[in-house]
Amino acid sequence: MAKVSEQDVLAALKDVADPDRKADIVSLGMVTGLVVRDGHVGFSIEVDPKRGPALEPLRKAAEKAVEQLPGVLSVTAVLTAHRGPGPHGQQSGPSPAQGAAAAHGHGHAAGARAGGEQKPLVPGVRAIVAVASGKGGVGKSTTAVNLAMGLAASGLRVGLLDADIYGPSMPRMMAISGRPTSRDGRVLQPLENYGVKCMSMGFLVPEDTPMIWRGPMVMSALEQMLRDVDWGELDIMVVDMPPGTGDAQLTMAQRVPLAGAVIVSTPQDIALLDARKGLNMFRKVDVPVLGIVENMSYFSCPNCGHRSEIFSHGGARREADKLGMEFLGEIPLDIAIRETSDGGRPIVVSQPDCEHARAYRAIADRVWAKVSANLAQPQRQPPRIVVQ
């Protein structure tokens, strides 16, 4: 197979012209963040924010131009906002370097307009709740999908956003395949199963394709999955966050008025240490922490019923008490939860009367009770994040 290079990609993109500026996007300096690895290509196209909605055809043309190159297995292009020169040749907004610095905690919230006012990314969504953890492997995605199912079981209009750009799992866990469609060539229609609308980077790239992206591209992709998707009217959106406290978490905290965060941890000390970091990050950016869930809390043998506390037990409850947080509940380590998740049949919908499904629904009911109480309060403004 032919090996594609960065020069090959740039040469192909020189055939793609900006319709208004009458020159190719490479010569205009619009192509940034180009990454080529093992046949997989990713890059950003910087555009003026005011033109962004009208340039979806340009993005698609750029992807198509690169897809035709020998050796290319996949292409992902995203539009990123770039402000044009202001008076006296000065930039009217942050440069790409400044935008990246803001994403890492330096400067003001990304995308803020004069006076701190922001245009809502998802105006039809009443509340957005992030499901987060300080580390991977604690069952955060399983918790997020079953939390969404539990909320939908209560009759709520629910959306599920897979914000884990590097490791999207919702297509498999929701048993959804295919690519989103668009009625106008600009706004995507979310895919749906079990009565829940869903969007994931996993719908846009092959399952085995690595996302080799830097922070600004991750931020742009997240904003597009919020802004450029027809979510419609929802009571609540559950966001499955990636592990850690990096770009994705800051983007969500800065650009979306989160109604709260649910922290997922396993009981052992090392997991709780990382969960505490995630909890403190949300506190620092003024996002309410709705509570902590202890996952893999214990194991009951399906044959003899003997209970083993493989990862210890009760650590998350003690941590919640110590930090003044609500303990939302415990979920055991059980093969049925694993099998239904891997099979795209979340246990809340496939076995709704079992003990584990009832536990998830109880957590969902408590989350909605706290969120709905907060909806009557003034909307939280995205924070200014400044590193001293």
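In this text, the rigid core denotes the largest set of C-alpha atoms whose superposition between the two forms falls within 1.5 Å. Numbering follows the first chain given and starts at 1. Keep in mind the model is a prediction, meaning the values are calculated, not measured. Compared with the form predicted in complex with adenosine-5'-diphosphate:
- Relative to the superposed rigid core, Val187 undergoes a CA displacement smaller than 2 Å between the two forms.
- After superposition on the rigid core, the Cα atom of Ala175 is displaced by less than 2 Å between the two forms.
- For Ile363, the Cα coordinates differ by under 2 angstroms between the two forms after the core has been superposed.
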The other form holds:
Amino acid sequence: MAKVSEQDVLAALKDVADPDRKADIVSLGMVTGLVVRDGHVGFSIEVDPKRGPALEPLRKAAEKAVEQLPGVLSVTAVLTAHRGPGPHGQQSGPSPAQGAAAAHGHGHAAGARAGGEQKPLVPGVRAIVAVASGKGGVGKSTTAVNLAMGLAASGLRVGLLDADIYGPSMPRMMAISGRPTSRDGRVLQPLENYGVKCMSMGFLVPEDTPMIWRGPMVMSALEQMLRDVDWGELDIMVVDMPPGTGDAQLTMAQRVPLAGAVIVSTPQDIALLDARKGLNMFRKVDVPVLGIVENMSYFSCPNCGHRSEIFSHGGARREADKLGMEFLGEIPLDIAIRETSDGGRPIVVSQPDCEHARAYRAIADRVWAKVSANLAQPQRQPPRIVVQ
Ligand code: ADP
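Pass me the form predicted in complex with adenosine-5'-diphosphate as well; I've looked at the form predicted alone already.
And the full complex, kicking off with our chain again.
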């Protein structure tokens, strides 16, 4: 079968014209993040967010143009908001080295890192906390959801952002279906359940869409989910990061103004030092690691309550001590956690009196204590979403 190349795709896209700007989308520099892998093609078309809704036919036309190429198995084109009016927009404000921290005089709150964004992506959000792991399947998403529920149980205004774009699990874990709507055609309304506002790529992209997102596409999707969503005013936003500590995660940690990170690990991953890589990644980008959670720490038998330490439980606590990190808590391997998590009834809300729910709430309390201690005095920007 014919093998399709990036050049072939760009050549096909040169036949697609922006209806208003009267030139093709390649020459106009609107095509970014092109990925071609085994016949699957993905790319973004950068547009002015105001024109977004009107440009759906353009997006479709671009997909169609590429679909017709021999050797193409699937095409995913997304409209993403282009960033600012070119170099002038980027240059405003302090030098990048000074970053938002100096500009706003904040301590370690969202938007406070040197070299970060020029202005906060989500001005109404007081703190953004990432939940990360060295690899998939360790219970990162389950921890993120129950952490969010625990924070909400303390009366905080909480958002949950599913940045695990490769395998979004929030629609299932939060029992939310449907698509976000927009009141003004520019900003999406987040979906909500259990008192927590939630946004996930899973709400926007049908489940069978091949997830060939990479680098730039992931970044623009994430930025849009932060910037172009009406989060309103939140005390804290929990971000479920994609698993791993590769470039995508590093870029993400750099671009999102994180107040801190929580690392989730199983006892056996700690032995493989995956969590340590995660720690180093956040340190590299100056994001404070709030601590480590040991998940699937021990097995608690649903019949007799016996505790089996199948994975040499305690590894994370020892490792945390060694690294000078706080050990935030341990959560056992328990079928009730799996069933409630996968069934869209997070254990913190569905069984609030059980010991696991208490453990999650204690972790949430500790995370908030650390984050709020770092927050600047209440002198935040107005709670308005800025769409460039
Ligand atoms: P990740 O986000 O790291 O890929 P998930 O949170 O999706 O991991 O969890 C992977 C699977 O393990 C899910 O089926 C989830 O319900 C289950 N799981 C997570 N934590 C626990 C736990 N403490 N006890 C039992 N099952 C768990």
